[in-house]
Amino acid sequence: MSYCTATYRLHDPKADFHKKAESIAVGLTVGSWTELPQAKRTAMQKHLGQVLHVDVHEDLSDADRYADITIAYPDVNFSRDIPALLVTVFGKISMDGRIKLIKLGFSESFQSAFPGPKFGIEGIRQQLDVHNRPLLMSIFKSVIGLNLDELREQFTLQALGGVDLIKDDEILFENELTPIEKRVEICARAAEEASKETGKKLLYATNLTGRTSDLKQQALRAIDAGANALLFNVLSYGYDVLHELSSDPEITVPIAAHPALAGAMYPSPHYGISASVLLGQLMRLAGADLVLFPSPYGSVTMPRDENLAIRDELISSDLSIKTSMPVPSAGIHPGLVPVILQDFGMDVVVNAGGGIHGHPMGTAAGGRAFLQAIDAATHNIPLSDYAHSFPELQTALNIWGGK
């Protein structure tokens, strides 16, 4: 038989965790067991959940006592889609006390329904022709209320800074001032003009929004207008929508997954879904080429161990699909680049908003300061030494600090 697995962290000062594990395995599959006659048990055996591990942590105060419980769920119980899996393994039990879903395991049969990222890390690097360093992304700040001329001006300044990717703000929805087709057209032209000066290719991730039933057509209109990447607020729509978009052969550009709403689900140690499942395993399985998440360094922080757990899931060889590019975000400035590379290695996107736009020498200089920091860090040169030859980086270090 084929199984998917779920691991939970269950906090309880007095529970018999082994008994609780059995009740979860039965309750989320066949519903009851001991009351069934033997003939019925035989027929239902293939549907019964199995307790694989119960790891009890007793050397704690009663309030902190917990166990990590892993249960196997027969694939025969659910269809091969993420909503069905989540309802099976965590639907009802998510409301039953202090329990958190911290890990999923996918059977080969379940995985086979998911082609995964269309481009992944290597595909994005090929798109940009950048293979030997981290990538740099810039964010529109702000973007609401701008008209097309103002949007083009801000885009051009970012592009001239030499960034590899520019993304819309996730709160830029369809509007009369900058409808998606028009903003794609003007940004594509601006990117082409900037590339003549920088010599670099550029991906622009335009925000895909609107009613779920309209998303594919909006994506195709954007691609027809010249879009070469999409930004998508996955958690507000659902993983299955991302899966539909990413696996559609007509959608021929990378998709960047934004983590909006994730904070409602992962931060509590007692409830919800871990960041590594929410923003790691499921984003990659559903087909995100790039995944944004709060960094441990800046303004909207996530604990470092959770960040690295997301990274591990995005690049893990456990899944037989392409890897997804990690994009730690929020509050990033050039002085943090060596730390980002130390934690994430070369396969990471350095993502900045205020750290680029807030540079005293201007937005383009902000982009150059980041590229200088990336160049220094990839060659193990202290930023303070490298900055002697680069006023953009030196100015950034004077404001935000760094090594």
Second form
Protein chains: 2
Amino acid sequence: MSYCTATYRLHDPKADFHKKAESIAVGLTVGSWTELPQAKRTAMQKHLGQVLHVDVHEDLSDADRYADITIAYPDVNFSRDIPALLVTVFGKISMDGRIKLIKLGFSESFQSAFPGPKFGIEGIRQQLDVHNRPLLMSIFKSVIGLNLDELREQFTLQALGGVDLIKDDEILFENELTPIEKRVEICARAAEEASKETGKKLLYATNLTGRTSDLKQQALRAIDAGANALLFNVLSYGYDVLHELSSDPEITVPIAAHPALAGAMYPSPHYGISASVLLGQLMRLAGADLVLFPSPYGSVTMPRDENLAIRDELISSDLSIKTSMPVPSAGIHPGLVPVILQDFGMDVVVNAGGGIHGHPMGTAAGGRAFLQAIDAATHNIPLSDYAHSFPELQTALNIWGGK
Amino acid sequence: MSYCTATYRLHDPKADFHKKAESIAVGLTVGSWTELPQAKRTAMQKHLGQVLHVDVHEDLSDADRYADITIAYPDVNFSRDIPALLVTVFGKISMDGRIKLIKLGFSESFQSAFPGPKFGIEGIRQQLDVHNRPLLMSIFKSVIGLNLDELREQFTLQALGGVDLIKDDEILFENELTPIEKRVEICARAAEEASKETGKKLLYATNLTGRTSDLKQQALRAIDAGANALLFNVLSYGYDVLHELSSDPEITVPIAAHPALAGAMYPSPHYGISASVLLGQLMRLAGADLVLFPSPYGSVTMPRDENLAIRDELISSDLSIKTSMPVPSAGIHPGLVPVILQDFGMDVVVNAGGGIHGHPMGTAAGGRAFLQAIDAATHNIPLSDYAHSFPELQTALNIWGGK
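Can I have the other form now, the form predicted together with another copy of the chain, not the form predicted alone?
Zooming out: every chain and molecule, the one shown earlier first.
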């Protein structure tokens, strides 16, 4: 028998959590059990959910009393796609009191329908030919209302700073000023120009938007126009759409998953789905090569342990598919680079917007300051020492702090 | 200028909510404003978000202090699809502290991309030729593991009870025992047989599942096989998929939207998206003919005011598209019918599972008991009076209560 598992955290001052676990295991699979005649039970056994663990935390106030419950769901009950799994394990029960989905377990059989990230951490490093340091990503700033010339100008400044990746703003949709094919063309050309100065490769993740059934064709047009990466607002379309795009042999570029809307589901302690499931397990399973999520460092923050839980899922060896590159985002400045390395190790994208564009010496200098910080941190040199030789880094430390 | 609007509820003990509103209006549109030179501001004005209302509720404890903030987002910033709207108004901001999206406003221009429900309340009534009473829907019980014969048997019992609609269980996916085309064929035939006895029409909403890009073809195959309605787990696929299916001229049957997974987003007072937005505004805009949601009556409950807020959005005359039929579900028994009518009026589907299958005289009697209750309630006759002549209703009142 092959099962996928789901672990839930239930808050309740008085509930019999063992009984509740049984009712979930039965209710979300065969519907009823004790009243079934024996012959029927034998036929239904292979469809019946199983309670694997009930871990009750009693020694708390009534308001905080909770249990973590793990249920095994027979694979035979659902098709091998994420909508079927999520509807099975959290469809109805999501509406039944204080319950949060905190972990999934994918059977081998279920996993076999998911080729996973096409590039993953190693593939992205190969594309960029950068192997011994964290990567650096830069985010366009205030792109709504810009025309192609203004966009190119901003792109060039970021590229000249030596960043490894540039991503569209996630709120840049198909529009008359900078339609995707034109945008990709001018940015690809600008990247080529900049590369002559920096000697570096660059991935530009253009935002894939519009109607669901047009996404693939739009992606192919963007790739034809020179796109070498895509940005995708996964949660507004559903994981299955990412799964379809990432496993499509014609989509030959890495996909960066944006966490837009995730905050509608993960922050409550009592309801929803944990960030490590939403932005960790499911993004990787669905095939995201890079996954953005709110960093624990900035103003839009996520607690550090939740961040590390996402990271753990993106790189876990529990899955046989490729790993996904973690991209903690928001509030990042050069002074944070040593902390980011400490938290995430080498396999991380340092992703900055204001920390690059807001550099007093300009956007290109902002990129260089980050590369200097990365260089220092990967060689265990205190930033403040390294900054003596690099005015860009020194300036960044002066205004944003860090040592 | 044409705008869509979003209203948020923000909880914060100390925040300057007016300042916060300005920062949302600027941050989610042009990105920055005060630092822009005048010429740039003129060019950007049409892209700038506007604060419409800030309604601060001060006279509360710190923990409860909140404000309702309404922002207008220029349509020119996003394409006319739900993913673009949601990412614009709640993409990044969903992850920024205690903020809940509680209401949307759709401009005429935005609405013009949405034909809305193909049938709506009137269309469904016409299909069933039932005009002067609430409709009655019956839910399959424990269908996982059933073979076609067992499924037909259960279908027939429900149909013989005289229900107007029968829906698949939302956790019934494509499977070897009851594949969709076979399931539809045998149920369509069973419906025809039953109709000879009941003289009534019947819609059977079969569950549309599987990979996103296959859904349309699967729907067409089901329709070819005789399906006269579809059930769809909208939130596991995204609203845009419903929008595409509902607006497709080849999909010629009503679509019932299931709320599976909605509980990951609406129950927290501090985070997520209100039920009236998720299951009211967006389901209707995306074209659901019927919308299921947890009733305020059963064990899986939603507060009554949230229920009525969903109803209001489904039938509101603010939108020029057709109305969607409200289907409050879970915990429904015949004794509740007068309350349901009081809360929802005539245009509601009385939707029952256990309240039909659990009837001591059997499933068909369970359906008849509901129709008797509906008949009594629409004629303002107390159920307990009416039950004197109807043993099915009397039995139901005896075990579940109601008067």
